[in-house]
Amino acid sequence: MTNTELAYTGIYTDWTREAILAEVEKQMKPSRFQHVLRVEASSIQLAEKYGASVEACSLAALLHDYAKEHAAESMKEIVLSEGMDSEMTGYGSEIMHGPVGAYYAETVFGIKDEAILDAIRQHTIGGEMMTLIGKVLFIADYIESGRAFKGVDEARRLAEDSLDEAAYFKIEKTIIHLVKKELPIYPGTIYVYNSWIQRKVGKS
């Protein structure tokens, strides 16, 4: 299935694909919009491979960075007014844009499907528990064709065999990256890592 064949209207939202693309494009610089399109393409491939809803994965991908370039103060206001974890406000857009993006997905685009909203909410740090759609977006954002960081080829290889293995790889490498850069780690990221490593060790 190609992305131009997707139909969301009447299933997940009243917005057409063309209207969604136009609105998303207005929210970000061209390079990020191209990233969004590549994440969608990767999401569709993974959805088809692992039996997830292609439409849901495509929609989550298109909206995942909707809030990424919004002003930090406006995101903080939403985090606080909507009762989200206030600790996020100390970690900037990188942490806030997922949950805030899910807020916009619901309030602007009318999406009520919790799996789509959770996928957008969790796409940066992951979740202690993740749906299939959530795993698809989490990994697609990491391995889309424009990514060129050290380790991305390994992540892509893992994604061919197991979404869980690829997700754990991303979670682990994110922690290592932050430690090496001597950057503070949002506690939620640690909770996610702990949950995944406990399950991984439990299976070994």
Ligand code: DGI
Given for the second form:
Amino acid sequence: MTNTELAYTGIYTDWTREAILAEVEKQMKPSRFQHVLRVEASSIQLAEKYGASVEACSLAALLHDYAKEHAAESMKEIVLSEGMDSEMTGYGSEIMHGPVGAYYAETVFGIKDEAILDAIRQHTIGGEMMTLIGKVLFIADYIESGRAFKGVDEARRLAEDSLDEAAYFKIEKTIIHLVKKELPIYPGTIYVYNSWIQRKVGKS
Ligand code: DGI
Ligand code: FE
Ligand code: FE
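I would like to compare: after the form predicted on its own, may I see the structure of the form predicted in complex with this ligand?
Following is the full complex, with the preceding chain placed first.
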């Protein structure tokens, strides 16, 4: 299925694909918009491979970084007024843009599907529990064709066989990366790591 055949109208949102693209493009610099399109392409491939809804995964991808370039102050206001975890405000836009993006997906685009909203909400740190749509976005954001960090080939290889293995790899590598760069780790990131490592150990 190609992107142009996707129709969301009446299923997940009343917005057309063209209107969504135009609105998303307005929120960010061109290079980030191209990233969003590559995440969508990667999400569609993973959705087809793993049997997730292509429309839902496409929408989650198109909206996932909607808030990424918004001012930190505006994100903080939404975090506080919407009763999200206020601790996020101490970790900057990297941590806030997912949950705030989910807020816009609901309020601007009228999306009510909880799996799509959760996928957007959790796309940066993952979740202790993730739906198939959530895992597709989490991995697609990490392995889209423009990503070139050390380890991305391993992540792409893992994603060929198992979304869970690829998700665990991203969770682990992200923690290692943050420690190496001496960046503060949001407690939610640790909770996610703990729940994934406990499941992994439990399995073996
Ligand atoms: O929005 P993107 O750049 O496409 O990707 P993303 O939403 O996965 O954001 C990734 C950034 O978020 C990446 O540079 C690592 C950072 N990050 C993830 N967890 C934490 C974090 N940064 C801090 N300081 N603390 C965290 O726990
Ligand atoms: Fe993001
Ligand atoms: Fe992204």
